[in-house]
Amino acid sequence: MASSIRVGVLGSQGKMGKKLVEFLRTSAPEGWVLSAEISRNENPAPLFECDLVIEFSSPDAVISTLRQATTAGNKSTAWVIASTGWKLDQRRELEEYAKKAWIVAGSNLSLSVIAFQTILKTAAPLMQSLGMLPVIVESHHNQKKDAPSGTAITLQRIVSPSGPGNVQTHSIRAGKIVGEHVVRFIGQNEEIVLSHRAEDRSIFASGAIRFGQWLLKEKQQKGEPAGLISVEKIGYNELL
């Protein structure tokens, strides 16, 4: 791995974009230069001279990016895609880019999230057994435009896997609220509730710092792309 790591923000104007730019500049790893700042309507060439690019953006962004990226022949950028919302169309493109070029994509790159999702991986058979159902609420800004969230509907898939979309889920745009996600297991006469909220964006950023370092640590040393890499399917004990 080079000594000095470009890296480029595609996104950089939004809520998440600015948060990341902002840990770059003061926290960053070492050996790690903030490249190229690129909002979803500039000219995204910059990014393709970048080592690593991390994106909070949105599909419709990331998609055109790429397509960019193949038409400039480039293949040693590697990506760290935090955008949710896709479609299935799109969810394909980026599937097939990841056969030419190091990806992986989460719809929540927290580390404590992963966490969360750890621990609920075990809790739900348990509540199952139990004949406990799970209901999701989760609560965001008013300015989000998915609902239910990405990660909500990462969570659908770990409390059921055979039938997600069966999940009752309730979707709260209001405020200022960064993110909060309470998986509640209901039973005829109790009920265990888990829970994450984020107090600041930061956590996102530094975890997709840590996922990007992973993720150019994998490239270094098997060189070939391995396809589209879910953060959810990473050991957690791999990113600490």
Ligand SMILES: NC(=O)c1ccc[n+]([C@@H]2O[C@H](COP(=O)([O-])OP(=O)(O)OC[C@H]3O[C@@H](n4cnc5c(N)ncnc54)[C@H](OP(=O)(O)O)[C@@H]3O)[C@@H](O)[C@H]2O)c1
Contents of the next structure:
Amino acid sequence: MASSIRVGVLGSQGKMGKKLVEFLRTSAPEGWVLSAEISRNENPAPLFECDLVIEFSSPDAVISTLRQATTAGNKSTAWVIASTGWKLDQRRELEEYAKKAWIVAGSNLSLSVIAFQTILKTAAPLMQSLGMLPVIVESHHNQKKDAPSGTAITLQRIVSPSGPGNVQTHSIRAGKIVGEHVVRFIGQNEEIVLSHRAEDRSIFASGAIRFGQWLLKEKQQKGEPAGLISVEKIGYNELL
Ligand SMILES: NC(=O)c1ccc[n+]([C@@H]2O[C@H](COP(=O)([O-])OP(=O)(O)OC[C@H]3O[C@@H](n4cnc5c(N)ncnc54)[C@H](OP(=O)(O)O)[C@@H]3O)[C@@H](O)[C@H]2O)c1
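One more: the block was the form predicted alone; return the form predicted in complex with the ligand.
Time for the whole complex; same chain goes first.
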């Protein structure tokens, strides 16, 4: 019988962490065992005994945990990083850590959003050739800490690779909205609108698990890590 895969969750008491724990308890892939649930003020050491950690916490929590993993001499745990709102120096530290441990990171782990991004990569040059300029409108619940959202920042890069900072982006924070991203391509006398709306957080939990499966397979096949893997760089077909 194949040995089990020990899975840890960082940020387990948050909105996403709770959803992920519920998902892992009810519909984890075969062989996966939920082995550690770590929240604020808890010692992260049990995570370093896991084969895979999925985190939905904050960049501060991730960096602090990875520093402790380094001190503990841990390199074997693979990490799915979902938090958004990274500062440049934190992102650099994450990239540095990814030279010695397997890490995949993404601002949006819903597979439909990855498909949405794929559509936008094709659409954007077409819209540009028609003189239609992109404007992004993203909406989230009123407790979301970062704005614009990590997904909106990724979309800026996709719709305007040479000038992501110039894409007009509007953030709405209200009520309990799980997450909506609308890309409006606006011309002189017409408009094309492409959008994605998340209705339940389970889409991010199931996506995180799918990326975790992909990462463990990659680790098994390739051995040594080759730096931070961005979810947008993974071929969509590899995930299906
Ligand atoms: N990539 C994706 O697909 C995706 C999808 C959804 C959300 N996210 C991101 O995932 C993160 C979490 O989202 P959420 O909606 O679950 O937020 P949340 O409800 O605020 O949960 C975050 C959890 O992490 C804990 N935490 C935060 N900073 C910490 C620290 N420095 N040390 C230890 N624990 C810490 C929080 O504890 P306290 O409550 O005590 O602060 C909370 O339990 C956000 O960055 C969000 O943007 C990503």
